Amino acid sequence: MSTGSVLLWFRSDLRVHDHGLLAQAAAKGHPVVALFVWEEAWMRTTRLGWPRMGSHRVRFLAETLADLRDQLAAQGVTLRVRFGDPETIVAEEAARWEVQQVWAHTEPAWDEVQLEKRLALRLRRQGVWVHFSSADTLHHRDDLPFAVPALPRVFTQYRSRVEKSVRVRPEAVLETGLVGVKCEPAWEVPLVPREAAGRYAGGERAGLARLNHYLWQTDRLAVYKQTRNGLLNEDDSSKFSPWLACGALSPRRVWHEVKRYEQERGANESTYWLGFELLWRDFFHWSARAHGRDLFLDGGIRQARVAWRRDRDDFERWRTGTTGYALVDACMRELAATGYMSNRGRQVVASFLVKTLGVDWRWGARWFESQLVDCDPASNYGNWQYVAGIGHDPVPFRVFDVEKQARTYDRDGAFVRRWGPKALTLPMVDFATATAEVRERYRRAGLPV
């Protein structure tokens, strides 16, 4: 029997499959009001001069919400999409539809955690019970062999402990139909800019189709470890990240499909390695929770005191792909045009900005946050801190040699021809000299080099 209606606040869990709160509402017979808040803050221009959420991300999120709206409508539930401040809007919606409870999945980053605390207090004052639970990790928090604040400092230690003692839980399943509260729809979604690229279609169904394509239709999972650093071929890597980032694809669905693939078509190093990458994603999630605000501060979780340069001209040459280093420029232009860049490309351009130009890593992280359709704060800022040597990397001054990376991963120059500038320009700095100068900055900060 139902014990009252529930407002289900969707956040980075924009799917119907493996959605624990939907399954719980169905099992208990709670009538559901579904809400998503498109935050006004996402559309504001940052102090660096660009919107926090760029056009590619706007398009991808709008498509994902349209797909979720259709999926929920098929279950008899209306999705309301509101624009503004989530603390205010969730409270307003709870009062408007006279719900007794608000349910939502938690987020790992500092601002979102603080929002959850403020909202819970506000709703309790309204007499509304609030329930937050975990959704976007492979392993459940309660199953970890350590408390989150005691997260191992190095990924290898984390992986070793988790692989030995933690199993991935089964997916949450909708075993009965949902009951929707009768309410009018709302669709306060910003207009998608004309320049927004459509490289990847947003939505749960598109994410599940990509999973099926990569594993079952093409068998590319079998060679993932050998091809994952490719720059140009669409199937060199899984490309699951856009859907994982917004929760349109569940990491547990990916994991269990990989295990089924291993049973039916065989396990090898590549099938293991995809699960290995999901563990990295979890690690950054738990790190965001463990380190809070330090994830976003210039010294990182090491609280290092590196004298970062804040040179706008150098940064703009990096951002616009006009450094004179062909691989860096091609990667940055691909990002601007499509909202995506390979993992190898991200490491190369991040290393160049921070370890060669010495520019504040947070500028790069904020540009990626604006542009990448697969951006989530924990992975984005965690990876940037790792490359900057102020995060979880046990080797703080690890440098990617741009020319060597080009020779290794773009041997025939196809990627640079596809995305690089048509006219060659002189390099903006001498790589060796500039990197040596930044190395000295790290040494003065007391970091091992």
Ligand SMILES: Cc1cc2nc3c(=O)[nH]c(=O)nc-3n(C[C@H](O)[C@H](O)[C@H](O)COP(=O)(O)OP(=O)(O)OC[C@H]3O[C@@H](n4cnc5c(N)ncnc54)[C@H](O)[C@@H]3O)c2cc1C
Contents of the next structure:
Amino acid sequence: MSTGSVLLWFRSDLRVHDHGLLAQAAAKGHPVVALFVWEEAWMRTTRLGWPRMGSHRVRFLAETLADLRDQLAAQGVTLRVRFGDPETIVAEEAARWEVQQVWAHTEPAWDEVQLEKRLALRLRRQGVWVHFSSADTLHHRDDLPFAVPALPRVFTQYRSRVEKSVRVRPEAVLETGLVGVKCEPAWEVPLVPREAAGRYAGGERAGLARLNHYLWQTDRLAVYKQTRNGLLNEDDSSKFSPWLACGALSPRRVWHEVKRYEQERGANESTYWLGFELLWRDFFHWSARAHGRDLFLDGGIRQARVAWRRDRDDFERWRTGTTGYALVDACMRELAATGYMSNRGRQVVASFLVKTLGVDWRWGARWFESQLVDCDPASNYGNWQYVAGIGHDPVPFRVFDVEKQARTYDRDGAFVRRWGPKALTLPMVDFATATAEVRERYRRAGLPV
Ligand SMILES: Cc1cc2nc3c(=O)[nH]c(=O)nc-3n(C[C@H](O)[C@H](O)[C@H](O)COP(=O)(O)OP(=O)(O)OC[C@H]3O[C@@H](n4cnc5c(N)ncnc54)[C@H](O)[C@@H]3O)c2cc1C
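Can I get the form predicted in complex with the ligand as well, since the one above is the form predicted on its own?
Below is the whole assembly, all chains and molecules, this chain first.
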């Protein structure tokens, strides 16, 4: 048994169940200081005029941390939440509590990877040993049948190789109790805006309750494949994403529960399909790792040179749900009101912004980043690039026809009645003409159309 104390820096792994690093600390008898850094940069107003983390996200994260604090306290560990620059704060806390080691999960996006490198150097100079372990994905990085930089370009290839050869590891279990380092709590959490009434409650317990509801209480998993494109109803899809994104719910827990469900209540296409979607999540995670900075640059991972429009008026009409296209407007208003939008909705509005209005896809991605309670940079920027046709989508210039999508997925108009504007406005552009003009821009950029 080792007695060297460990600073466990929580990031997008905000839970106690299936937490590999907590389990390791318990097994080896390391006393633990738990830390979360609420980054100052998340709250700063960006050049586009809004904070990277809007009020829905602030509320959800604050609730998640409160739940984690309680769960850790029940294990005898104090959670310290500090506000500021993570590099400085982690180093400060390591010195303050005289720990020998700092442990954390890695994150896939460029800024976080750079931060990890800087922090590792700084801590080593302080004489502190740093251990970053593979991040919060369904499959473990070491089990992949290829090196991450050699990730297949097309998802189908990725899926077939992974499905053939990789198994999901068992969950990490806390076999023995944790030991906490004696330290005072810290709670430097920004004020939660009053107007942000939550559609989803943050925290591990709420995430596990949602899993239980979707699988065992309602059997909605059994019809997931048929309902997943629904726009309106809470149980059309799993809604696991808010908890998965911050790690309050483990993807392995979801996977193993689905397997148990299949054994006890039967397997079908729907039960398979939920796992299939978790592979998409992993795929974007590895892609972010593999493509680094290109995930955030206007040309995307294809390094394309499309002449994006940067028209603030057009963008504002999209952002505020006043395009005159009822489905787009309803989706955008739902997002602003709740911090969530269905996958179908996201595809439609992203396609409209980029392939019909021709606006820089990153503006849309940044608005989503500010609003979505399930925002994670790999899935958000990866999906935006996919829809913009400068990422992993193998189909040239795929466009979502707004009217056709409304007829198919909102046949009785219930979704538009629920979230859409009460008074109709004229469409801001003619869909076919505007889309043809953008297609021409793609052609000029040398992209297949
Ligand atoms: C433009 C755009 C931006 C997006 N931004 C995000 C984001 O920031 N965070 C995020 O988690 N998802 C994002 N998605 C993917 C997808 O829309 C959401 O994961 C899904 O809507 C969440 O609802 P759900 O949990 O009910 O999904 P379900 O259909 O029940 O799927 C189960 C889980 O699989 C994963 N998943 C499903 N589809 C995808 C996908 N296309 N990419 C990655 N993971 C997926 C999610 O973790 C999801 O919770 C984005 C999609 C688009 C088109």
